[in-house]
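Single chain ahead, written as structure tokens, the form predicted alone.
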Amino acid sequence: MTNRQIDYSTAEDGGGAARDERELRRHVDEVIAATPVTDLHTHLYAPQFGELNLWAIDELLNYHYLIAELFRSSTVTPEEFWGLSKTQQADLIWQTLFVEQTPLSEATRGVIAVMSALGLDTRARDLREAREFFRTQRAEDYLERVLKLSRVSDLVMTNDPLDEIETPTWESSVEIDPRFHASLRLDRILNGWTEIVPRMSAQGYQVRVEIDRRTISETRRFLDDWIVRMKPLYLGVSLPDDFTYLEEAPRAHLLRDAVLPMCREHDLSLALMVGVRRRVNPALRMAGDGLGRADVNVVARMCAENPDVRFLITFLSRENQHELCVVARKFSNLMPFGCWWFLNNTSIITEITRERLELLGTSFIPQHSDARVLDQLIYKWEHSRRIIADALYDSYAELLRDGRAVTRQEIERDATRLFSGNFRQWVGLVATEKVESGVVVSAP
């Protein structure tokens, strides 16, 4: 380092600037260590939906994740593996893949990680001792120790207004924990009209299979209804990779005439997850979906064509991701977001978060758990804390090389945006944030 590369005399906070690249490392770990997190897509659910709510060493095991690497290493058939009940399922699969072989993979690293930051054995011989930890404790107070753990204030749920288990506690007067957020999934109106149409003639809206006026007025009805009642942060779905914004099937017309037309009506933002393929495997259920690399170009049409709409995007296949990058550089409605599913490893991630420095700045969303099970937050947000802090290091560290100091007021600033600031003003979520007990807890 030289003193051309470096000037602290004139540092803007008056010589706060990180003065070598071991101190900017110290600051920006602390300060991604310390930054709460806004998750801004999940599969979880507040307390207030019972059986819905998923946490424990059993549901954790159970991960399709994992499920899928067990056929690789077991001779268990699909057919005799769903025969078993859950806790003999979690047995074979902390067996096969904890016990018999080194885990190496993200997602049975992820289990160690859980483990490890609850005290519990990593190198149990069975699940008697995890199995008791969780019979002990009490899901209010585990949620609270799990958010700590994790740092996550507050939370985007995956809400579908057509599922029999869930809506009951929408349509009650429960209060549901303000810390855990709607948001409103379409994946079974747009990708599977046929069958849905009579759900939603159940709940007294006049749809048909054929798309006619009346059906999308009917559509737009049920929407509207909806998102009075669940009061969602965004519309959501996911897409097959050959998605094409222009087809003539139902999910376009659907989309174009029905939920953008909401998106504008109640000034919600919609969240695009393009790029899977369901059931490349049947016999493994959700663990068998597949991806596909799908044509950026739709989403920069739709962008173009609806610039009072707001779009999340992300894609499922790494080779998406530089014109997704892109494509956002051109339109200032389009955020892309997270390393969605399959992207979820710390090779791809690491990739993507710096081609997303380099290209926007911090203008993006670097991360979100996709989280199904509650403990999943706490190795999710650990292991993606890592990376991004790697990331940002290599950035400032670059900066510093270039010329220009950065403080620490600045990381936390950038920290702040990445985590939560970028997604809570794109969707005009402001809260009240105070420190309870060294909990951040945040209001709407």
Contents of the next structure:
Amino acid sequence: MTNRQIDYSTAEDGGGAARDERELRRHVDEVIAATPVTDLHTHLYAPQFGELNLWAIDELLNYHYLIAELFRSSTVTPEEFWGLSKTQQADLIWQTLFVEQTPLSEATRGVIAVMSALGLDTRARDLREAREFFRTQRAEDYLERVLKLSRVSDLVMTNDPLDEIETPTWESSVEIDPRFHASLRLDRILNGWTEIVPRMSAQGYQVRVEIDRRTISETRRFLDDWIVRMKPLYLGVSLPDDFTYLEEAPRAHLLRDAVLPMCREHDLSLALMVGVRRRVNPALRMAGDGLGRADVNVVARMCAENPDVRFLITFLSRENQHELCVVARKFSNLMPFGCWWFLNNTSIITEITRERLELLGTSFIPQHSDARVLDQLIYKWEHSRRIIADALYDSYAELLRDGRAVTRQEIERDATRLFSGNFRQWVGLVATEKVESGVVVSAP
Ligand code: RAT
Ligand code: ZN
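Could I have the structure of this protein in the form predicted together with D-arabinaric acid (RAT), to go alongside the form predicted alone above?
What follows is the entire complex, opening with the chain shown before.
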């Protein structure tokens, strides 16, 4: 099904005496900590995109996950908040969520984990020390440091062919850091067709609000040109919970007649991120998005009707997760991925990862970071690694009780599949390096 196959065979059969569960635990922890990640969905940009690169304490604190939490605890109104400078906003968030309260939420713990990894005072009364630290960092060195700390070898950006800040870089001949891969995001086209028609026209494509044959062929030409320019690993879109594939609205029409044919033509996967309700509270801007339970059967139908297209699928509602696993068992052209956005919390990643292991073995992609600020890679992957290690350890321990011990090489093979191999194989990227091994673990 995919272009390149990765060799996962293990050299050893794992012979040797069974060891205890403590040893198993040690091996799982070591392997999970060392396995490089290919992060398939982020909002980070390669250095070549200049001002789009976000990093350092003020950006970390101005994360929209934290802004939403601020309004639960502060008397400041959204209007007042948006009138402040970025520095003032960060100060307010630090004071409210970190000084006056214990930072217990996932997003606040994340900031603490980043500060701790960088050796900053996590109990500081203000941000002076943190700001001074970041002021002295060189962006290029800091990028290397973060990638090393998070063990992220490659990551996928979210690239919008209609974004005025982003497109000049694509149109230039600059060479983009090869660790940063592109994904072509279709949100504006599929979710805001009417508003985007003038922009596409300005780029020279003869499209109209009413979807006629010419509009379809021009949209295909637009996508074709941008696919050639960006070389994306996949096309992607976020969709509302009430999304249906058969309706006659522009979205479904464009999907069926422009997007899916382009996926076929370029042998590209389509990532569907389903379940977002944008701007439930518009005053909060980006922090004002919510979610709804979607109909997984819509995706099942797309997989059934397009067996020659590979789909990367994630749902935003916790209630859709079990159904997604079941649909994945039916369609081998569906790859479930990540614990998206409001699901990227310890308790829910725990539940979803275990559910997926039980229903799908290792044939899924457990996590992506969704990082918007470079530094977030540190905590998002630290948290996810911890939880995935727990889930894997418990599965291996159960397997041991059932009569089969695992070898260290098997643990490495599984971790490599989960953290990079499944995705790379799905999108036809060559294999990343294997984890350093050497040791054979327990086997009865
Ligand atoms: O998780 C987020 O940061 C959201 O704002 C969205 O970006 C979401 O992940 C998306 O890609 O639409
Ligand atoms: Zn995202």
